[in-house]
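Here you get one chain, nothing else, as structure tokens; it is the form predicted alone.
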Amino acid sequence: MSLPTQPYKGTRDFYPEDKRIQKYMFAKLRQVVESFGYQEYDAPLLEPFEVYAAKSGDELVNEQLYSFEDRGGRKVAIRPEMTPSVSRMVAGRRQELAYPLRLYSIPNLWRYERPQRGRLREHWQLNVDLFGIDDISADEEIIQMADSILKALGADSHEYVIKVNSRKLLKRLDEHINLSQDKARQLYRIADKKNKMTDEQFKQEIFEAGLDASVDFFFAATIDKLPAPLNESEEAENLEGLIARLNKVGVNAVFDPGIVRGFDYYTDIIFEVYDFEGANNRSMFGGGRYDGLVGLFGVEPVPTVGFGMGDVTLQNFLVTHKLLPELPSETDVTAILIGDVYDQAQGALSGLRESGVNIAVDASDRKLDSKIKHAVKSGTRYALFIGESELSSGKLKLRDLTKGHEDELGLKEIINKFAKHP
């Protein structure tokens, strides 16, 4: 019996070709968040079981975590998100930290669910925390960053939309229709789906829960057409000044009652960025402010604020955008020995590899052809030909495998042709 080649379901395998495509999406994000002057930290893979059962949300914990038992019976978890574990680490050093504390990772997560377009059982994603500020300047802060991704990766500001809700405002349409803790849960699975239903099966899961009252708060187009005095309370002001900030920042921003985002974790200002292409019209990242998550820790709370940003949904979006450049292969040049000059050749490889030329060798005994055909064939644009008579005239053969063009150069030359420029 032959072993299967395909990976585990919901998986990925990245050839070279894949690895460029999330290594330079991957540039992108650090380049961004680090000129806001985050820090990057990691985690470990595993966290115990309780970690995520305290506030990450019945369908993650019940559904999506792939927990078991240790050797030493100890629950733990595959991580499914970093929020949780990033919370602990600052929960661990909470007096010895400098606030604000700004910190960003890109891990890889595993989630049990079925996998689809932009969602996959194992993926990687960027997250983004601002710890130590409990005014609107850090949400705001943390949703300019997410904007300034995705245009520093190309993109258009008409291209998407971000859509902004608050979930201090969800719980005052709670009390504003008396709704019990377990109702308010009902509802807020109910709006978490609206975005992927029409209106009217939106309404009719609405009504036959019985949940008729909130109907009009989930259909308003802004701020001031929500149910009075929702329209008028604190939560809806501070909503409409974030928004007109960012609105003057060039961010575009808008009011969505429907943007509820799943975890319990969420204490007050919450959002989503949507793709506005029918191709991809859906909602690829989000995230919200957490004020009490540290605190579920034994320490003091620390005011938090972020988001993460997956990469399945992000490459989605490059590619129906055509946003992804050309990726070229990180070897440089390819050399191709002639003849038995492998030892002589060793002194002209060394100076170009000090001197940061990339370069991958082929000293097997197949014929010239089929050493170029492989040079082609694994991406290299150029061929270095160097063979007896080239190492005595100290001019080596630089073919350019893409237009057929060869020169004669010498290894200062050569170096300066594939000087890498910041």
The other form holds:
Number of protein chains: 2
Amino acid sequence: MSLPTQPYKGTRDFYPEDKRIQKYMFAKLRQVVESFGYQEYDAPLLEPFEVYAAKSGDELVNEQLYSFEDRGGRKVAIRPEMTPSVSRMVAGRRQELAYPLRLYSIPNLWRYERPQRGRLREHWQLNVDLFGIDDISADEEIIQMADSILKALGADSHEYVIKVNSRKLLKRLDEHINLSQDKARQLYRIADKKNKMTDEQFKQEIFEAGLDASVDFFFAATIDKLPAPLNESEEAENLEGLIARLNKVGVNAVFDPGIVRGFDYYTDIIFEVYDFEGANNRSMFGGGRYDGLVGLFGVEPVPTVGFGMGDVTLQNFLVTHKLLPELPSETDVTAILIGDVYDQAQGALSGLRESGVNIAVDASDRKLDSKIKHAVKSGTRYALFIGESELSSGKLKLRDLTKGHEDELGLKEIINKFAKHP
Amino acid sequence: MSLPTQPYKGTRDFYPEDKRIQKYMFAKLRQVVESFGYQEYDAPLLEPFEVYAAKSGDELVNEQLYSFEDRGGRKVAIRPEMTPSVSRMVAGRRQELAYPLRLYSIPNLWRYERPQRGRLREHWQLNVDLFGIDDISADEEIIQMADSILKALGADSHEYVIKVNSRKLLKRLDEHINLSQDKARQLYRIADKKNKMTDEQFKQEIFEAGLDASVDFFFAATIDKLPAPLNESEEAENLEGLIARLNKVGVNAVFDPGIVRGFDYYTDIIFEVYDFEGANNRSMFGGGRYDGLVGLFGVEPVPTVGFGMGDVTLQNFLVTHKLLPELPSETDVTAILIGDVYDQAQGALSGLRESGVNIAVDASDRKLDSKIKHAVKSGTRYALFIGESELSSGKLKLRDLTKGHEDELGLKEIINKFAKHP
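Okay, that one was the form predicted alone. Can I see the form predicted together with another copy of the chain too?
Now the full complex is given, and it begins with the chain already shown.
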């Protein structure tokens, strides 16, 4: 009986043409976040189970976590998110690290989900975190950076909107309308779905839960239209200031009282980036402030703002808005050997490679036609013909396989044409 | 009770200075293998358990594999090696892919090991595979590429040696001295340890196992000194030809009858790269031909040669031979804001960032001295001072924090100094 060729359910194989798309996206992400002074870190794929049990939220831990006992009886989990790992790392060097501390990573994460559009069991996620700043400038930088990434990938401001809210403001609401902690949780769960429901559906759920007093809050179009005294609270003022500053630097940010975020650890400003695709209005990714997480690891807390941006939703966004460029093969040239010149050709091939030309060799004894066909199929744009006479004359035929055009070039000319690091 | 800050046993946290080393190594690996026409692929971290049960070898599957049941009752494993995954992927598109097919990946792999020097539970490994060539040119290319990688990282030929052997030749030996399959396995297990033992210890183990007839084979210094008729076999001739061709292109390759390799799936040429560090003679990494693995997935077999190179042993090698360069922070500049100019500075900061200058901002209300101290601590080489007067004059003070030297520069001059993509 033979083994199946499909990958594990809800995951992807990345053939070179798929991997190229991911590499293109990740290179842009790295470029933008490094331009803001963020430095890359990484953490192990497995973490002790308790790291997530603490603060990641019940649904994730009880239903979605990949956890098991290792051969030594330790309960471990495959990371479903990166925030607990980076918080652990910062706690581990709380005193030695320099603040503000800017960190990013692009880990793969695992959740046991029913696979569907935008949701897979394995995905990669850019994680960006700014540690050590307790004022609104940190929130501004993080949201501005999320915006810069989308723009660097070619998106226009009118193709998405960044919706901002505040957990502290939500807490004020709870106090104002006198909600128990349980009732408040229920309210957040309903609010979290607001952007997927009609206004009527939302109101009905709110009324059925006996949360009528919260309706005015969730239908406030702007901060100044929030029910008094919330509209004059410090939290409202803060939020309004943040949005004004973001708008001033060209970020399409708006207040949305229905933004709640799933994780338990957020403490203040939270945001989500929405795709404006036709009638569709989908949350792509988000983040916020979580000042308490580093402190769970037994050190003095560190104020932190961050976000996570997944590769699946990002790629869907780029495809929908036609923002993915043509990505050519990394291989510049297929060298087609004519006759038995494998050994003689090594000098020329090494010289080209060391000068930064990417060359695959076809030394098979197939017919010339068949070799050319395979070079085309492999996605390489150019073929370079190397036989006895070419090696002795030092002039090689380079054929553009997309146009059929052919040039006779010396090694130096070939290097100049392709070299990425001259 | 607070959570522990240590990573899971046998794994590493990568703080930015650690990650930079890994990024440096991986960039070199990518550069070299892409220059040989290899393209990057990736596969999911989890695979069905059966994929490894088939051919990875008993020790790995029974003692080292991280395997468990998912929430749907499927038996899965965290990949301990990449070869089965890439074989599965090639089988999945056996007909559509163009051959020769050159693929590489740098996955993280997991094995339940007792952590020690060079062995961790999580490591990254460059995997390079060449599919579709059944003659010795494929083995030559793969070994030459392994050699080119070490040279690109600054190593000299005399700092390592590539030891080559052949599974087919070992099989000839088994036939010649009439070994049962069980006895042959036992012989391979002993041979695999030969390079870690003295000759006396090795002989003793061989004699104790009743394998006396194999001794002449394992002490043959060159191929022509193998016991007859093995010395005149097709396999010996092939191996001799390969080594001669490798030597001709400057690869320090030698015959070593004690090279066996652990995996069950190898079918012909096998090799291991040894570090010549003083008296130390450690196997760093290796590979070989495995023509049968793709066929296990229910398709026509594909001849394949490949190798895997782990990051832990590679980094140890580079450190031992003093080949790791100083790696500066990705952040070029810390912008130190003077006074409340955060909003006004945004235009200048965005302009610099979009032109490829990596800038971290310190907008805190700490004293200037303290800000400079933190910039130094963060590892950034330059500080850029931005206040009201600098913004109105357009001239900014740039201080080299390593030398104390200061320049007054316009934005264009700063861009020219740092821009990586002008």
